[in-house]
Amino acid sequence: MTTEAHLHIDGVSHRYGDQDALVAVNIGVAKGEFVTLVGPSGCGKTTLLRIVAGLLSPTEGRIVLNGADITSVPANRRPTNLVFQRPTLFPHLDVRGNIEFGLKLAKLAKAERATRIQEVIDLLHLGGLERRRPFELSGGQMQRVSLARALVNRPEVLLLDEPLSALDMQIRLELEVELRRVHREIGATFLYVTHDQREALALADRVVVFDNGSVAQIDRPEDVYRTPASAFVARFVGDANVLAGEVISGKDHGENIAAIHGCPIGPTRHEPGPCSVVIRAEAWAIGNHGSPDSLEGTVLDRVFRGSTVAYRVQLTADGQLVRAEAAAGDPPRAVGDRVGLSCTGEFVVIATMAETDSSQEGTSD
């Protein structure tokens, strides 16, 4: 635990019967930091959020906030608030009444309540909606009211459990912008759960990737994307190609080379031997069949995405499917075309043992 940690999740494990939901999770969150927890369904991220909120007790470990152990503190006495996936507004109360509810429970003076309500209404652009009932609001407006109701209590830590997942894409993108702005303006600590890798990368100061109840990697979004710690992280965050390869000795003091099926990918600091090579779709150059130092394959699928074209290419050598991306202005390739793939961007070499040991770090070359 570092002295800078505002919130420290210290060795937390949780079991449902004989099933491990969380295994010895350690995460330190700095004051005012926006941290996203991302991973596939059932990996334990929502369980962890509920433990931090006080809605579940850990089987092992503790939750420390501002240096104090709050593991046994009831949820209603913790300086945290939880925003759920679907808005849970009181249908008989209007927007103002929903926002004010928690302040009344806390028995704040009327003048203080009015000041705080107006602050969050302004912050979340809810002006003009104060007298509407929940059934008169759009999905995005209801989620903003839920966020306002949480923020009006001025929590030290705001917990968000997939708050945008039930919304249409355009509304989600708009609310992502709002969340980043709100976080900057209020300076609270945000702990945000999502299974959407794009959302996790877009919002966070740091990303925590979960795999089967354990932390696979904690890092800045850029580093999780560019230097994944394991093949699992590479595949889950950004859906990278993870291909079996080998590191070939440079001999006579030359650089060692990472290769796939004998095709050189680029220099690496790793020692000679089997490895996995992580290559993002955008790192491939798609050339003609028979081009030197390229992997040969056949185009199985082509999807136009505006500024880019996404291809699925089946490698001739072993039948593996590779995702490759090209600029829309590049020479078009049709389904059935034979092509050559060469890596012209960043790649990562991961030792073979990293497939089963997520503590092994890959190296960007």
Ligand SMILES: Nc1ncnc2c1ncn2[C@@H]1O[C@H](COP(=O)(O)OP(=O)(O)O)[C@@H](O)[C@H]1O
Second form
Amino acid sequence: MTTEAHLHIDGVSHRYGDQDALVAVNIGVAKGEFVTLVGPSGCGKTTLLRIVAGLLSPTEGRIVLNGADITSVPANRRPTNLVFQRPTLFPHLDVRGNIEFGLKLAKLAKAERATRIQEVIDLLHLGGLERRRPFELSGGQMQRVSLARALVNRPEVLLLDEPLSALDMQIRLELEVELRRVHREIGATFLYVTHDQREALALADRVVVFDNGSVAQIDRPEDVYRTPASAFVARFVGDANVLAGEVISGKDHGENIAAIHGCPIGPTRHEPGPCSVVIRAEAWAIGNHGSPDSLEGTVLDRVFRGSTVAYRVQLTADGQLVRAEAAAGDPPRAVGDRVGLSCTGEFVVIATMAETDSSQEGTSD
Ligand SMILES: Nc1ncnc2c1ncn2[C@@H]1O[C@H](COP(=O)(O)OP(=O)(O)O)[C@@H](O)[C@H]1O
Ligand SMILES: [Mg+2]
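Return one more block: the form predicted in complex with this ligand, after the form predicted alone shown previously.
Expanding to the full complex; the earlier chain stays at the top.
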């Protein structure tokens, strides 16, 4: 996605002093798309959002909107609005006054202001709260007002920097649903930053996974989850098991096989050699110790989660820890039981050559 992108982040790098915060970031966002940008704290998410908003100039690269280079256009002349983690409302103004503020600055006529204010009050279900001041609102209500204040300007691109992360889980889940609805109703392009991978997957049409200032993967949520491009993405999104293994060449020109400690996991198109094998907790079957083609281990702990039971199993061969999930109706295993693990679901092979973090194998817990 290059020329047809609504918003194109084109080769953007940023340095603070001699520290690289962003390194050659390329992201194309289609018109009306909801893209989430997710990565650990300090990986450059806010820096990128500020650059798109025009609050910070990139050291290198361009921001292109509708085909025009806007890199040097000041923030207040861009069709973008930024919503922050903490609501930034004026304490002395009521809800209506807060929403109206930007419209007055833009010198909109009174009738037009009234129409637009009513629109966002309806959109964000703020009816009845118009005369309240910020101290009379809950955290969730304040963040709705912040959203209303950004949307009343009818931005082409709405930028959101962890807008829900200061809220309780219950309110967060409610506002996630609201955000999806608002996005559908207004059809603007949303670029949403979060460090929470669950939220990133739940909200997005496409997810950008960030690792230390660079893009690690851009894909639909289900593809990021099912086919992570690296061990980093596999661990960060959904906390997958990343195990040291090898690809063994197939007999008689058959398919090559991925294996862990000689135990076959399944066929792969990768070339023979060392690899990492990504297997999610739900892809394991927990069988009896000594079952053929299974990895032997000992149950370290067991957590009952209602419909599933989560186990941690320590492999006998090398002490690596494996998370495995069983259905609640499966035969129960106790702490200390010796078991045999076999992969009955999806797995992903990542060539070890390209990996720089294989030293972390087995220590991610
Ligand atoms: N104004 C600044 N001056 C110097 N370093 C900064 C500044 N802002 C952020 N950084 C550094 O840049 C990196 C990226 O920060 P940031 O974009 O805030 O990450 P995130 O939003 O993903 O947590 C971090 O290492 C942070 O310490
Ligand atoms: Mg940040």
